[in-house]
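Given as structure tokens, the chain that follows is alone and in the form predicted alone.
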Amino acid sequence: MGQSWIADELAAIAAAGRLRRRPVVEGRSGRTIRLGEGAPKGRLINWAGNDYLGLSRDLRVRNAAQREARRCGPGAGAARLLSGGLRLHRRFEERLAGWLGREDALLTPSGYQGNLALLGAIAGDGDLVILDRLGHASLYDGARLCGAEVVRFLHNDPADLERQLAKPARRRIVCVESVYSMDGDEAPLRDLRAACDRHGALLVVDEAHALGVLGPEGRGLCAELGVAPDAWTATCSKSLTAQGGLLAADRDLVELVVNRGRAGIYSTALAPAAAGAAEAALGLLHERPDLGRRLCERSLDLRGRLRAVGANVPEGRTPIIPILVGDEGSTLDLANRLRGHGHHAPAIRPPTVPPGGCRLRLSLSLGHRDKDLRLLVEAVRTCLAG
């Protein structure tokens, strides 16, 4: 059909060791996973999830999801500005805004769409969007789609941000994550906020991987450091164990996104079950404010034990624990060998990480048992030894 270039593209991806397959999950218990398509029989300990606080098995969360699905149906039925906006959505937004100390909040169908909607509403022709070099794809895609000029600054480098902020523009918007998804490191938010203030720039902070983990009651790194971004974004799919995007800001900014954020305007509203589960999980953060602290303590312990058996693991406290390997082949080999020892820790390769930066990305959860951690360390020791 004259489309041989498609097969050629796939062959080139495979030759570089970067071809991806869609794993088929046949069973999930929270801490373990059962895969199909020729995977080893039995359950594997899952180190590739984002259920940081282990709330996916909590009965209050599950019951809330079931209750809202029974009451409102399997889907919202329409876009938010038509007839898809439920009282449940608005109640969750009001609770989130109050919890974070912001004037208003907005719930979107996904975190990815939330960042697209935000940048599509606040930036455009003549503006400058400045992104951390390791920022999430949703921030990059939102910046490119909005029509603004897009530049990058060196990762977590306030001095390089200052140099980029000196460029002329109608408006300047700086986009960072508080915790980065592949390294688990934290942004110097106070210095970044100060640089933005000196240049009159807006600061957008994506707290997807800090929500529930850092700060008082799990309110994130911004709350821990006393930094107020102009727009705070996150997702319900990590610590809140559901689905959906979150935005919190001043009321006028939220209303601007409601009116101009195409990614939200033209999407069906979040499914009731997901909103109900996220709201219940948010309530648990109020009641159990020690969850994030306990998770960080476990992360510090596991990092030390992995380094002791020879794994290249950076310092940090967050539940994102990379085992740095380097090239694609060695990383795939380590992932496959760990799978043979009963652990699911997929290889992370470009373009998700830079060339030469391949790694296994371990995602620690309070749902993991002490035995799981011990078995992982022993498996890593064995695999690295030969």
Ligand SMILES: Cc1ncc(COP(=O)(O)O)c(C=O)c1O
Second form
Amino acid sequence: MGQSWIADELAAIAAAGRLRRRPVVEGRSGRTIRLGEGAPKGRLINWAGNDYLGLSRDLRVRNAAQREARRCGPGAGAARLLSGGLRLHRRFEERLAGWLGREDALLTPSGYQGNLALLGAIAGDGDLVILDRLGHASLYDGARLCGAEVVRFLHNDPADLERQLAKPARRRIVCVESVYSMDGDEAPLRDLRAACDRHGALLVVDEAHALGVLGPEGRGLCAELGVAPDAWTATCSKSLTAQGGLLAADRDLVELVVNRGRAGIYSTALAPAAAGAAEAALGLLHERPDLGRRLCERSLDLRGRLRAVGANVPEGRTPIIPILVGDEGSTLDLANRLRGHGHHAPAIRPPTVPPGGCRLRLSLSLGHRDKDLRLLVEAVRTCLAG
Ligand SMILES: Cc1ncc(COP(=O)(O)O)c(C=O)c1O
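Okay, that's the form predicted alone, but what's the structure of the form predicted in complex with the ligand?
Following is the full complex, with the preceding chain placed first.
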């Protein structure tokens, strides 16, 4: 029989205006999207994707996915430590490690699991995990799950980090992103590294949104600033347009995650198609080293044009462009009106952002056409004008 508390819990979420639905995507072209049931008919320009470099349409990437699925099957067939570890996985790891100048790398089924596996392996009872307040849920969840004490420091504030680092603990692990997913701003990595060094703490940097975008050949903000984190993580699901989690570090640290990272050990290895596509996309970053720079130039241009029509858009160069609104009602209203003008730019609300921090989050891609940007700016102008 049904448990009535489940319906009660859902009703409470709905009463708070926070009930989420699963939008069904009927069609996608890379830059456009067609949504099912209840959505306006026709295609919308999609500002909510993660395909920053537009590589999802690249034939080399698509062919690599097909080739590996044909060669190895639709799934890896088992966990990595049993019989799911393919030559393809290891080749990709060696290539990634070489490209980043690290001793070794590890591919996990998703970026979320990768962060869980990492923290589960390097932190535990008696340790202190110190997270940037705006860090990704996978860092939080990994920190909570591993049994360490978890504290937060003020966003991008090395002085506050220093205060937290003074707390006693067996080991201290600091987790940050290099580019933050909801604000698109960048972490002061040199100062954070220096604070960690002063306290003998490990630094974990999640470069999910910087891979492919910042640094030489898109190697990320750590590479751009010459900062070496103790553990570098990222995902294949954004610029690399596929799926899978990435870890790069010293050999021993990677071995420890292989041996102790339960989120990796007890899960089937990454599907061959995803690994093949991500590997091909990584090769394209190497061959076309200017992609990230071109995207940042485009972002600077779009940010300026949005500001010129009255949008509250912060300074920055990354492809994550927030239009800050504030309260939930006005943000939903702006998102709905933009949809009426042919743009899919969903409202971001609590708990993803703090109350009062509601926004539209635009995700710019090299796959967008100049005309898409022009239409967006016009639509924002019209919506903000009344
Ligand atoms: C900063 C950050 N870390 C980790 C993840 C998780 O990556 P994945 O989608 O591969 O699970 C994401 C993606 O949403 C992210 O934004």
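Take the two forms, find the largest set of C-alpha atoms that superpose within 1.5 Å, and that set is the rigid core. The structure presented is a predicted model; accordingly, all values stated were derived computationally and were not measured. Positions refer to the first chain, counted from 1.
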*Under a superposition restricted to the rigid core, does E9 display a Cα displacement of 2 angstroms or more between the two forms?*
yes
